[in-house]
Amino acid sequence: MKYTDRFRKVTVLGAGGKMGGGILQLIATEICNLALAHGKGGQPFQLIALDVSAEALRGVRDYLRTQVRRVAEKQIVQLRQWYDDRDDLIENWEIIERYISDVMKIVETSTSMDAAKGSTLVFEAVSENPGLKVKLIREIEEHGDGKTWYLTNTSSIPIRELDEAAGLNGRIIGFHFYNPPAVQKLVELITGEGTDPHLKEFSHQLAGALHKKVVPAKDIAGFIGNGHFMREILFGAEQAEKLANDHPLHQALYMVDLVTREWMVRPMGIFQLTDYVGLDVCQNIMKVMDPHMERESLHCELIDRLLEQGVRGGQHPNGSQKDGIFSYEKGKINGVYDPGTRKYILVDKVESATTTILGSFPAGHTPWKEIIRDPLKGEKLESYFSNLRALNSAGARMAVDYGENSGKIGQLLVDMSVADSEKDVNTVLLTGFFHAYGPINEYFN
């Protein structure tokens, strides 16, 4: 079956969620582009947006319309070529509106699994629950011809386990988009032992069409991205617990996050990033990974305690940040959760004490937003981290410990053969997490 033929009927499972909605956008525009490029005489295409929530599906249609307009505005030259036989489409805005309409006509929404019958391709983006993923795949398989290909967005579950449990005989591959899928350039591609080589070839072709950078990861729970991220959460929680021997826990959480954001020159601190993903999601990922790790425990008691108190984080349907370890106002941290009082303490009340404890930033400190696009980024980071290592302040020591541990995690992923090379580990953190430098670097190693 040719590349284009695979899109005859496509289903996106979990299309009402943030990841599913982003994947839906990418596939909807790819299908429409294929239809336009191959002319109107070609086969019809069908895209099913499937979710348990009818409300979420209504929201995703609104989201899709908005996002497709942005896509159209960026590719107006190409659209003019595709619509050059339409004498009624003259102005750019007319072409853009036509394209939006053509994309939207391809998408059908449904809350019934029956809608997925006969799918040639299924993108699975439901919650990180192995049982749920297998259950839904089996339901599709019951009415299928045994030829459907599945691209799962799992970020931690071994592909071979899903393959065996669903009885797919190699018709599933890990195609892990990063959040948000339409913006992030990275895809982790995970093949199981028996993955169909034609499916792997198709996946590379699709990634190229979507302008994604592919990094291969071995089929080991957590893969590269979460293999690194989850272990960093554990190290950050351990640091916070140690600091809590001498300081209130909420202040300890704030200090670790501040160091991992500002001192480490990253876009988010470790606990803000945990909020972004969701504490419950991180807990589930660790539960998936833990049984596969013979020599280490991937269990975070701090996250367990916070979840028991109702601290969850995650995102609202409109993409705004929910309160978690931190409270947020217009996307910015304005408070930190105190497990003792079960209330949020305003950042203003902890900042001054935190500065006194951690000390001043090393000479040459530049915030992530400024350094990430600086053409002299490498030289400035080398100078900054040299100054950091020379300091003996609490903040500097914490940052060095964290940087060295981050490098050890990266090297562990190579030693475990999760990643083929140090370069692949660095690419995932640089591209998927927007870091200014990879964890395996000359600054800390």
Contents of the next structure:
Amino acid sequence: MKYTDRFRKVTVLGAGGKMGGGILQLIATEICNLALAHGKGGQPFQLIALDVSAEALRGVRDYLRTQVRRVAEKQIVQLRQWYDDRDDLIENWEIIERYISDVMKIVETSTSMDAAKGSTLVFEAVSENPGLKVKLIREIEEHGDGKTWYLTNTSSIPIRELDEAAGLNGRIIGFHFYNPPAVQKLVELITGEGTDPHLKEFSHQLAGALHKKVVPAKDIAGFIGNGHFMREILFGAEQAEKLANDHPLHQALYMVDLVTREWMVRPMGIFQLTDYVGLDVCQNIMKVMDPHMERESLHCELIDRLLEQGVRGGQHPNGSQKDGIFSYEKGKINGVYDPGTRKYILVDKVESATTTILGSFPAGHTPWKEIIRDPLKGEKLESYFSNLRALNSAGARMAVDYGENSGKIGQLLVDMSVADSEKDVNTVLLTGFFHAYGPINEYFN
Amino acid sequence: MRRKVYMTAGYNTISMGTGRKEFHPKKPRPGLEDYFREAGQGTLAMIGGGSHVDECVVGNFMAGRFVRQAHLNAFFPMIDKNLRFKPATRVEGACASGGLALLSGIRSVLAGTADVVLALGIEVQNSVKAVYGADFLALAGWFPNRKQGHAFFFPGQFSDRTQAYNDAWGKEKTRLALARWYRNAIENARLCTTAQEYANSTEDLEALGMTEPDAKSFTPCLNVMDCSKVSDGASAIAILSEEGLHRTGIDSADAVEISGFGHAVEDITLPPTDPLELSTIKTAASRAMGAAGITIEDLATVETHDCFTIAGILGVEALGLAEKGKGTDFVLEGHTSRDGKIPFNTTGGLIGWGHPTGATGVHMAVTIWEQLCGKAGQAQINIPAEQPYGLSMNMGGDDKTAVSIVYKKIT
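Right, the form predicted alone is done; let's see the coordinates for the form predicted together with the partner chain.
Let us now look at the entire complex, which starts with that chain.
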């Protein structure tokens, strides 16, 4: 089957979710582009957006319309060529409106698994639950011709397990987008032991068409991204618990987050990132990973405790941040959760104590937002981290420990062969997590 | 000129758009009314208010689509109650609308039907994204050509001219000259606080200007640095007779004399007869100099319509400063830069100062008035006593409407 023919009937499972919605957008525009580029008269393409929630699907149609407009505006030069034969479409806005409606026409929403029957290609983006994933795949397989290919967006479950449990004989591959899929350039590609080489080849072709950067990861639970992230949560929690011996826990959480953001020159601190992903999602990922790790326990008591108290994080359907370890106003942290009183304490109240305890920034500190596009990034970071190492404040020591540990995790992923190289680990953190520098570096030696 | 005509009291608002520090596409900005008021009142304040004005004229290209507002001449009484019930006209000739507003005022003064005319040019274009703005700007061309035209239309037209220039005279030198034109424009804009590129801090401008054009994302022969900006802004100036100068109490040292003008139009339905030449601009400029009885040797400065860098080069040739194909050498030898033989676009031109389309023609007049009267501040160039003239060339569409004016320093 040719690349284009693979898209005859595509299903996105979990299209109402934040990952599924983004994947739906990418695939819908890719299909529309194929249809336009290959001319009219061919077999029509079908794209099924499947989700349990009808409401989420309605939301995703609105999201799709807005996103597709942006795509259309950017590729107007190309679109004018594709719609060259349409004499009724003259001005840019007419062509853009037409493209949006052509993309929307391809997408059919459904809450019934029956709609997925006969799919040539399935993108799976339901929640990180192996049982659920296998159940849904099996339902599609029951009515299928045994030729359907599955691209799963799992961020932690070994592909081999899904393959065996669903009886796919290699018709599944890990195609792990980063959030939001339409923006993030990274795709972790996870080939299971028996994955069909044609499927792998197709996946590379698709990633190329979507302008994604592919990093191959070995089929070991958590892969590279979460392999690194989950272990960092554990280390951050450990640091916070240690600090909590001398300070209130909420103060400790705030300090660790601040050090892992500002002192480490990262876009988010470790607990803000945990909120962004969702504490429940993180707990789930650890549960999936833990049984596969012989020498470690991937289990975070702090997260369990917070979840028991109803602290979850994650995002509202409109993409805004829900309260978690922190409370947020317009996406910015304005309070930190105090497990003792079960209330959020305003940041203003913990800030001054924080500065006293941690000490002031080392010389040469540049915020992440600025350093990320600074042509002298390398030199500036070099000098900043050398100043950091020379300091003996609590903040500097925490940052150095955290940086060293981050490097060790990166190295572990290479040693376990999860990643092919140090470079691949760094690429995932640079591209998928927007870090300004990779975890495997010379800054903390 | 059958009667003496002067200009004075020029005023430019900021050219607002990307590049300005206060510009944010998603935040509220001044609107059409604000720019109208600021520029109009700016000029009126210098001539003693609306009671001194006999007639008003506004040049605007496409407010009807950009901000869904037509009938702009009726905004004059809004800015000064003394303008109620006075005659006011709106003129349109694409990007030469500002130049047409000036001519309308000059003609009224020449006809003796007005002694003081308030001329204003205005455009607000950041109301929509550039991809939609291109639809509106494309109406400066013949609509039946729109379908086959480039997505951004005019960049496509001038890319075609660049292609012809590359083919005829060599691509390498052309690109170097376009990059130099860009550098001159930005360096001049850095000297003018109202310029859109005032805060541009790029170190190696010429290297940036050398960026290889990409047909896939933009056009085959022009990069985005080669293009003027999407701008909001307005400019105003007063056009007066001797009697008008007297009435407003303006010192002649604060005014320039209009020595001549040229106005030419070519068939919008036809492609350029020679893509290597701005024939209409050439005709208008030569008429203006003829009317003024001067040659290029008499000019201290020129404001040319560099909507694209290539139009800058072609403008140099149209004026007769260089033969066809030699405009690039003229620019590369530094003759058009601010310390060169004949400084062009001393506050950045359309590339550096900005291009609020309907305002541009008036902005050119304001800039030359400032230069000849020694009011250009940091951007001031030397005006030699034996070269007391400045010239502007304002173009509508792809060389379809041309307005050229010769200004003289009063000594």
